[in-house]
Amino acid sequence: MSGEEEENAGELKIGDEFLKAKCLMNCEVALILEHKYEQLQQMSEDPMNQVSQVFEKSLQYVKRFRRYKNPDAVRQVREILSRYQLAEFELCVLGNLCPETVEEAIAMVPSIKTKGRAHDDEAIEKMLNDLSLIKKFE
């Protein structure tokens, strides 16, 4: 992104590095950190010696704010959101915050409604309904 352009996430003006970056939802980070924590526990008789305070705080944070706990549900959320050709950060914002209405989704991620994208209100509503079904049956 050139120095003259102002970044604006609502219009997907976020810089090439960020557009190409792989983002993870809190629930995905929680799964990764939980797996690492289990590995550390198996390697040491006293697992607390192996875990830094930052690691522990990070794990607590993502566990507190994740919306999906079941690994299959986490995979399904990413699959569903990926069908809508969202930018990685859009996918993660929607997966983390779980808006219930089209209006909430657009307020949280205004770029899903920008010109040239195939996200009309019905498509957004379908996406949100699919996500709510996963949450309901998790």
The other form holds:
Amino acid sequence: MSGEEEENAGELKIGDEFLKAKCLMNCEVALILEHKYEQLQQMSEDPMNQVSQVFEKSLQYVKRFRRYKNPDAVRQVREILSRYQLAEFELCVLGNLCPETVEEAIAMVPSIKTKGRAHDDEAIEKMLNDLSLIKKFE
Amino acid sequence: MFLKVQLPWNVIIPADSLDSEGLMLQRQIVIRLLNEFAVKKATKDHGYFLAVTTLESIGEGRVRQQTGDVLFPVVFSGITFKIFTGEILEGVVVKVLKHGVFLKCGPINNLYLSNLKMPDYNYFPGENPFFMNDKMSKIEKDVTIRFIVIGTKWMEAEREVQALVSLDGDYLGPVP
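Can I get the form predicted in complex with its partner chain as well, since the one above is the form predicted on its own?
After this comes the whole thing, all chains and molecules, with the earlier chain placed first.
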């Protein structure tokens, strides 16, 4: 069940290919899949028949687990999180789980405290505050 | 985690469909790509295939000697879903058994949370069985759970991923 170097997302040990990959938050995936589904609705009477099970289950999932719904809010979340030195993977876990305290953020993404970037608690707190402001105005 | 990937793919157009040209040919290539993509479902390396977002390029076709089909190498962008050991995610309980529960998360239907990985939760049997701890936190069907992935396995025959998850850790467990 493991690779050469033990995989551990908590330490950002996910393989070079995925460290460099673009990750998407649930709210971003929801917008993309909803748009695709709308395109299908315009072309066919029975769009559900045209999409795979994987698409259907994933759309169901991201609609239930997105923290932000408005496209502008989604854009702002990505923009705000991008200001901090985060790996794509870390950015998306934070955007998905929306931790409320610094302690919770570190528990969800332990790697933000390592990897030589040493985000101090103040920076993390500011980041979480900025995120919760978007939520208030959504 | 949802990933945006850029992947190469070989689309094969059978000989009898080859009388179309230009845009019609391009359309054929796209339709076949989308079909094959949906049928493939998932790979070990990239996880589950959700959707194609852009067709980046179509290379020059190469005739396959034996069959007369033409192979077009294409590059496309798409979205996949892959889970990693150590990743923290949220999912929904689908089945409760006395030794553990099954969860669904994204396109994956059978993540397993063993009772050994639910610290301080006890099993309560019945028509609608559930697990509960002494703080009255309940784990039953349709409850949202935040968990950590402790192991993943690629099942080649079924083209599926199986995973083991755990609640061992701070801020894990049922989410209100």
